[in-house]
Amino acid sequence: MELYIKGIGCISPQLTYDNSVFLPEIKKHSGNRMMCIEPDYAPYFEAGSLRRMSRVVKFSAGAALIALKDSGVTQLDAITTGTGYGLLENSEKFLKSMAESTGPVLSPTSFIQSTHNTVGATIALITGCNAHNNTFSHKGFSFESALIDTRLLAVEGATNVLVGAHDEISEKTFALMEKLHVFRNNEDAEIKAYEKGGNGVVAGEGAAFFILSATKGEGDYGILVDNAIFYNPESTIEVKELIEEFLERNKVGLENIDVVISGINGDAKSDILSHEINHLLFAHQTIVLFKHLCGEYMTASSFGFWLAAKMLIAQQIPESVILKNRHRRPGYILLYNVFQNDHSVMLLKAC
């Protein structure tokens, strides 16, 4: 079932807060991981619960809100939101304290306040939102689920879903991973560095929210036609084979694919899958990367989704995503992500 997407709120290492702009300037990050440029939240949350909010709460519902407030819609019929990681911060206070704890009681606040669903919850006490609210941890597939649930509650009737996903970096998980040289330095964003490739990737967080509605307006950013999972291919021929079968079920021709925005993350190893689909089937199309933008997690392709979405209203491709261009403006986008095992596609065209 085809979905039109109505508002769109990113909170991310860029500038993407403002959807009256798109990219105007790359936020360049230095050291090996990226850090969400946050907007001031005054407008969106009372200044008491400001102070009690977690740094992912805050810009994970402060990007909802931006999308509710860029669709105009006033209620919602479901709120459906994917993590990997969840909270972890709050994660990290409440072992800390329990580990030095030394009295009977432990105080359950930074553990009610660490659960993956906190976010999905905290959007649903601001808005009033008393629908169905589903919080999915995937890892890689984190975003693609709620995607699919969202595709769900559309066939059964919903109109108007809040979906997104939102993953944070955190000093002692960060520091953890480092030491097992997962991370490697940034190279200033430049698009160069990622085809070139690396060892490593660089950390990065965010959260992108999205109204989808099941019924066509103005001012529509584009519309979401299907999305896909697949868990660990054996192979490139049968990625390609799963993805033309995609696109076959969708009834969409691979000639008819204008731009492919691909998951490339900069690691060398693991980029070579993307890379060599890319030369199979993308021979003709615009091919975009987006994780020299946001950096690699869980829920990376929710900031592609946002890339999508943007490029679909404005009918352009900012020249700092650009990989290959064949100069084919944005009709049909093709998502093509990557996350260790976990592959996905997601098919978005133009109103």
Second form
Amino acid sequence: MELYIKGIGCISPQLTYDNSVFLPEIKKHSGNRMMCIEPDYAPYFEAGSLRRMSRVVKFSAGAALIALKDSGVTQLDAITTGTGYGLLENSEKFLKSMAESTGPVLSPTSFIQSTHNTVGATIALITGCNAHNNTFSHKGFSFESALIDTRLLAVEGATNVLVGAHDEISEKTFALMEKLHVFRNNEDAEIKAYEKGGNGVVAGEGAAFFILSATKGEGDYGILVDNAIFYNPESTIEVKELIEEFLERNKVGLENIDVVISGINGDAKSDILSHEINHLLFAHQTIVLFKHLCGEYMTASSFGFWLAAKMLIAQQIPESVILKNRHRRPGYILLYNVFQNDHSVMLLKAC
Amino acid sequence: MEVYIAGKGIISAIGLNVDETLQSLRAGKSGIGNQTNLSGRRDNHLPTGEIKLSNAELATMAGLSAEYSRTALLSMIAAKEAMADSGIHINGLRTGFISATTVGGMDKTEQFMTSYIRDGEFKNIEQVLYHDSGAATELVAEPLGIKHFVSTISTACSSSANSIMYAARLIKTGVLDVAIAGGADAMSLFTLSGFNALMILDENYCTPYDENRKGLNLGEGAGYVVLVSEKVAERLLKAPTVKLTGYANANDAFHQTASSPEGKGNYLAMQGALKMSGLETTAIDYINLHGTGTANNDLSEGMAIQRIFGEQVPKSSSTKAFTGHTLGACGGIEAIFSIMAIEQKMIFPNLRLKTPMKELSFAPVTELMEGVEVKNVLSNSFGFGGNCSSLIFSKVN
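Could you switch over to the form predicted together with its partner chain, since the one displayed so far is the form predicted alone?
Next comes the full complex, this chain leading.
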């Protein structure tokens, strides 16, 4: 079942929270991480509740409220979210108090806000939404599962669903992953550097939320046609066949795909398969990258989805995201993302 | 389109498999006791529903490395039992593994982090490698031979009820033929300290639905069911005797950790599940209560049950007095208890209940009932963040 994108909200390392502009200038982040550029939250939350929220809750619930306002939808039939790591900062805070406190009982505040469903629950509280509320936490399938959940909900009769994903960079977990040599410096943030690749990725974070609807309306961004997940494929050929089957089941020929949004993350080793797929299947399509803008994280594909929605409504591809073949206009967009063993595809099209 | 139960697997403080679990339930043998596996914090004196095996022993049972999180080991043991019980060979069937957890690899992470925070040293850093919720799922999916479709849900204490629901919906819509669904959570100091900080842990053995209840005891374990489509069910050697006929997910939208006094989310979840099943309230023979033993949960749940069932509340019990509250695993574990109630014609007792709650017109069953016809069971799972889910299991006619 096709779903219409009615509203978007994205808070990321780029200036994306303002829906009236489309990547006006690229923010270059030095070092090995890219952190969110956040808006003034005063219009979105009450001062009292804002003080109690951790950073990820603010930028995630903030993105959700931006999407909701953008859509004009007032009644949500479901809220479904994805997060790879959940609420890291609050988990670390509570672990710290466990390690350091000598008192009989610890303060429960950071524990309460450490569960993975905190953001979905916060949005339900703010919007007073008693409907279906799900949180998926599965590496590179977190946002993807929330999208599948949304498509099932639409088949089951839901009209408007808020779907999104979030992950945050937190101090201690970042230090650990740095020690494990996951990251490299972002000295050369140009897209060409991502094509060549290096050793490691640049860490990223962000939240992207969408209102997906079963009903068509004026001003829809675009259409989500389908999405699929492929855990642990054995070879490039298997991935190639899975993508071909996916397109076939949607009755879309390879030649109909105009733009491929590729999850290439600049780590030469983990990008091998993505490059091979681009070479085997998408020699003539415009290849677009996005992780040079938002960094790598488990739910980075939600930033890719945001990029697709923006390109579809603008009918334009920003120069800063094109890797090759700049001549195509976005009619059909295929997003292919890889996170470790988690491979996923999303098919979108213009209204 | 019906969704059938083709297999089940369970591990908790009252048994390492389905048979041991049934023996304990029948004997009224609780698994709550002093804990021995965790060390390092003062919350250690609190009783828990702990599985009395070390990680090394669990790893042998699971056939996995003892370096993996305890959550992954528990998950593997129960999921493997469920698959073996179903007798299904997944070749040619679109099979998914839908797991659930709240702590993931926190049991390992907290060991590393405690020394890292104190000394700033990166000692045994490999312990954090499987921290995230999805890691345990993938460590189990691979040896199970699952390709392509895996996912993990983390909605606090309703996590594995939601994974079973998600699996059923994937089967109904034709995305999957077979799904192994449920969840796993290991004991951790993180959750023990957290629930203690919230002051909702009972220092003695918990007494769900008692007027003088003092809180919950934490537990650990895993429970998985194998769900199959009608088409697959028809081809099974062992014809399924139970099906999943109703489910609903609702949100209380009241408070991050507390339930609304009238149990609005609880009401919506139970009502939604009943509506889907098409059953009258009088057709429910047994309610497996969420029944954590906290003042707040048992009252909200009880009030919502009264609102739905009126004067005719079915037989009910909280089995958490046996297992402790297994958090993200409880929906899976209690799904198994619900199925066993139907298969074994039994209603399990709500242990240690002495004084029924004065606000409620009904009280859970306190003695084992055998030889009773149990056709339809309602199973509740409610969690932090207002996440409320209910499942209904029914006997196949």
